[in-house]
Amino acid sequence: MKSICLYFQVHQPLRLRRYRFFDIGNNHYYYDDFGNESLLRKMANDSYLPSNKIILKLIHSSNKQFKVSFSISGVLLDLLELYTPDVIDSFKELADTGCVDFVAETYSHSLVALKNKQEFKAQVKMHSKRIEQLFGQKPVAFSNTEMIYSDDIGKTVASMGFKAMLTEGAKHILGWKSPNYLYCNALNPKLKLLMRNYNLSDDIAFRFSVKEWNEWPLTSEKFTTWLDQLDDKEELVNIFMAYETFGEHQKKESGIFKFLKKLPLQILNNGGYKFATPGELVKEYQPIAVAHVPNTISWTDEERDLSAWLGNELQDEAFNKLYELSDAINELDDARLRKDWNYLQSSDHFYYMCTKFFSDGDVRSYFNPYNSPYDAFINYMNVLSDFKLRIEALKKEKSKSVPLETVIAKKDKEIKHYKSELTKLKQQFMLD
């Protein structure tokens, strides 16, 4: 019996407001509150709430045989708590079924794994703690931002105690091998790898409503037939996609919700499949091979590389300038700065600066608040300039203030002096 692992990435960035050159040094608030609230409410009504309702019903109607996994970025959790707490309640209701697994990721949905290992670990721990607080689960599996993975990143993830990591079943990595097996990390075999079946995943995520596609319309019966055509020896099928596929990337009018309602029961009624979470898969199956990934991969675009975020000079400049501030942020340890620092790390800011033509650009273009990559770059760098000024100002302020250790040492010295004087006076009094 094959296992189906159905995983959804759930993320929205905190969008920046139009931040002009003359705002630098004068206005330290960077966010488009109206735009963020409007978009979150739209996402909640069009995608998250109806999808969660369908999944909850499927879990109960399947007698809890239907199981899914989510990774919800920390940035989105902050936005949901602020604007649409009913969405968090609906995820809690799913968690209470025992059939939903929450996967860890970076809190900021950032690219920090490529730049700063300590900051990466801190963000992952922060996210795991938040998931445990909200949903009562300690994540055992990890999915990096946009499924970014390499042997070295996997080694770091393994050192943090995770049992499994989700990533792309890229053709140039697997070659002739199938993604429909369990693999392991090349540097630490204890970390099991779940490789995305990008053909089956993208049939739903990107091609579902494309009428020019030769397989349109996609039905639950047709999809199940494709599963039946897989090699009998293959053990599992990893179907990973953005949760916004339902109701946003693929609109309600396309029939995507009807498809979601029917597909799981169609698969279960077939009799040859079961649904499983990443944590269950690593307990049940053994890796068939090591996955060698010396160069970083992702699940984005045809290239499956990093060029969507770090493919031009604009992106590289912004990325490097951001992480030049890491040491200062840690030294200052200021709560407000740290919060803005987390939000400024979201990978979306760099994605908006992308200048290359990419296959899924039309799907994501309506999430981009800028007219051009250059507008995105200028706006971001203006914000970063102000952020840097705040850091410098706080440094000066702290340098003027006397450290607590110095104050204590001075008081100790004064007390010692007064004790000495008191002893002398007592001795003099005794002599008199």
The other form holds:
Amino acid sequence: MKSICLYFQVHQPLRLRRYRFFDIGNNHYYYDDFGNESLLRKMANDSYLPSNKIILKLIHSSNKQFKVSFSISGVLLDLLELYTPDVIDSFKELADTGCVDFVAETYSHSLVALKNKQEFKAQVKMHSKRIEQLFGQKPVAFSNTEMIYSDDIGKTVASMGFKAMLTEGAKHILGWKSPNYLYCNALNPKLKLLMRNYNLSDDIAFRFSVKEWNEWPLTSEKFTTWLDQLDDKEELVNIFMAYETFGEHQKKESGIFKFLKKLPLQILNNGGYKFATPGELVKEYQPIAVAHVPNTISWTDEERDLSAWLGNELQDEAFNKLYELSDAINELDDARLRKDWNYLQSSDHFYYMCTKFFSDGDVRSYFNPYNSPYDAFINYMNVLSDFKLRIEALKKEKSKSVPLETVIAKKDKEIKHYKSELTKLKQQFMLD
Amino acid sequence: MKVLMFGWEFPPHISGGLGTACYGLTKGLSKINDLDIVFVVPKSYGDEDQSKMQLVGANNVNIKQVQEHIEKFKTKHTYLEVESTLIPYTDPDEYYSFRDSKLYSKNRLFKVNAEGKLEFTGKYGANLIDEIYKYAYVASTISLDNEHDIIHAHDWLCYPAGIAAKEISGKPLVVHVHATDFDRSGGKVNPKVFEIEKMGMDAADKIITVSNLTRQIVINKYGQDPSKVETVYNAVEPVSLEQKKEIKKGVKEKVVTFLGRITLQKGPEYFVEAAHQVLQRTDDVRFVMAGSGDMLEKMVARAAQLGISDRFHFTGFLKGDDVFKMFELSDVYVMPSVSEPFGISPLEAMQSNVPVIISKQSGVSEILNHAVKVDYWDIDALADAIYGIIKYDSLSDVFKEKGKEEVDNLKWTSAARHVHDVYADTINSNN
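With the form predicted on its own done, generate the form predicted in complex with its partner chain in the same format.
Now the full complex is given, and it begins with the chain already shown.
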């Protein structure tokens, strides 16, 4: 019996407002409230709410045989809470069925794994805590922002106690090997790896509504026969995609929701398959081999690398200038600064600065609020400049303030001095 | 004396120094008692300040009457096309959109609206040459309808209009050279633009240049008789008191500003390089590049490459009040133009008590004493000057005080009187 692991990454960017040079030092609010709210409302209505509803129904009608996993970024959780709390409620409802697994990620959907281990760990912990608070479960599996992975990142993740990590079954990593087995990290074999089957995943995520595709239209029957064609020995199929596939990237009119409604039941009725969460997979299967990933991979673009976020001079400059601040942030430990700090780290900011030709990038260019990567860079750097000013101002303030104990000690000394003077004067007065 | 004046833009719809200069000059001229001005622009929006003169929008003229001359012009000067990179100024409405050719690619044909009037976009773009000639055709009608003693045409865009008007009325023509294509293109002159410029200067009875620098170009490159060319320096509008609102400066560091079109002519790359040098020596400074243009992206990338983007800011195109705000926030103003016929913006900066550094290759350097003058290519000298002004308060204080004094004495009324003299001479020698 093969296991099918269905995982959805749920994230939306937090848009910055048009922040001009004149605002630096004068206005410390960086976000486009209107843009964020309307984007979230649209996402909730077109994608999240209808998809959640279908999944809930499927869980019940399949007698809890249907299982899915989600990773919801902390940034999105904040946005959902602020603008569309109904979506949080519907995810809670899913969590209550016991058939839905929540996977950990970085709070900010950030690229911090590439820069700062300490900060990375802190962000992951923050996210896990938040998930536990909201949905009552402690994540056992981890998926990094946009499936970013390397041996080294895996090692850090293993050291945090995670049992499994999700990543891309990139062709240049696996070569002739199949993604349909369990693998493990090259530096710490305790960490199991789930490699995405990008063919089957992208058939749904990217190609579903492409009429030029020779397999169009994709039906649940057709998809099930593809699963049947897999080698008998293969153990599992990892189908990972962005949750916005349903209703946003693939519009309602394409029949994506009908497909989502039918596919799980079709697969279950076909026999020979079960749905499983990453946590269940690592318990059930043994890794077949080590996956060597010395260079960082991701699930984005044809290159499956980091070039969508980092690499050009704009992105590198912004990225380096941002993480120069991490020591100061930790030192000051100010709640408001930390909140902005989290939001400024989102990978989306760097994605907007990408100058390479967008081919796969089309999926998200629709959400890009900027006219050009230069425009995105200018705006981001202006915000960052103001943020830096706030850090400096707070540093100064802190260095000025004296600890309370010394103030009390000083006052005590004064009181003592006055007291003795008082008794002295009293005695003198008495003598007179 | 009645003057028929052809311009291309007029406040508040301006995209460059030409509009500012035209406005200042006409305002100055209006203070001279015996002068009447009819100012013609390709498109009047209706919200321009018309208290000073009569403004005639070419799109308010019925073109039926000029059909004949259109034909004549068409045969004489064949239809010209200018590649979009040669657009003299980019459109201010393109703020943050960075050159969008789609904006201009339509409207290739002359558009006539329901009343039989020509539609003018009044903005610089790929159909610029179209507009120039359309404007010229309409000019001949205007020339018939408006009695005048002298014709005054500003810059090459309006020369064909001036020539057309002269052919109809036979009155003397004065062309006003605010810039030549040698300035705009950095030496790589567009032959079509050059042809129009030369045609205008040849047809003119008198040529006014905005500096001796430009005068020399007109004499040497366009083969004009020196006695026909006269320099009248530009001036600057005094800032009224009500405009002087308190502006809150958000950053404590000194601010060094570049403000202008980010194009080859303005030398933005020298500013970026100098900024890099200064930042290696001191932290206590921020640089701002305000404006838009075809080199903006390159400058953003260069600043990122040098790793100075947290101290080097871009604002995009600034309009009206924001320009003033920018000056108020600045501690040094830098104009490293490669070739600048005049350059009014340093004068505006000095009015706002901002010390200025200007290139020796600018017309304004001929009349300013209290400004630092450097060769545009001399990045070391530029960095040195910036460092000096931000670090030594006494230096900047002197520049502020003396500069303000100096600039307050540069009045449009004196420039206007000079122009009036040129008119009188031209009319006299024509009779």
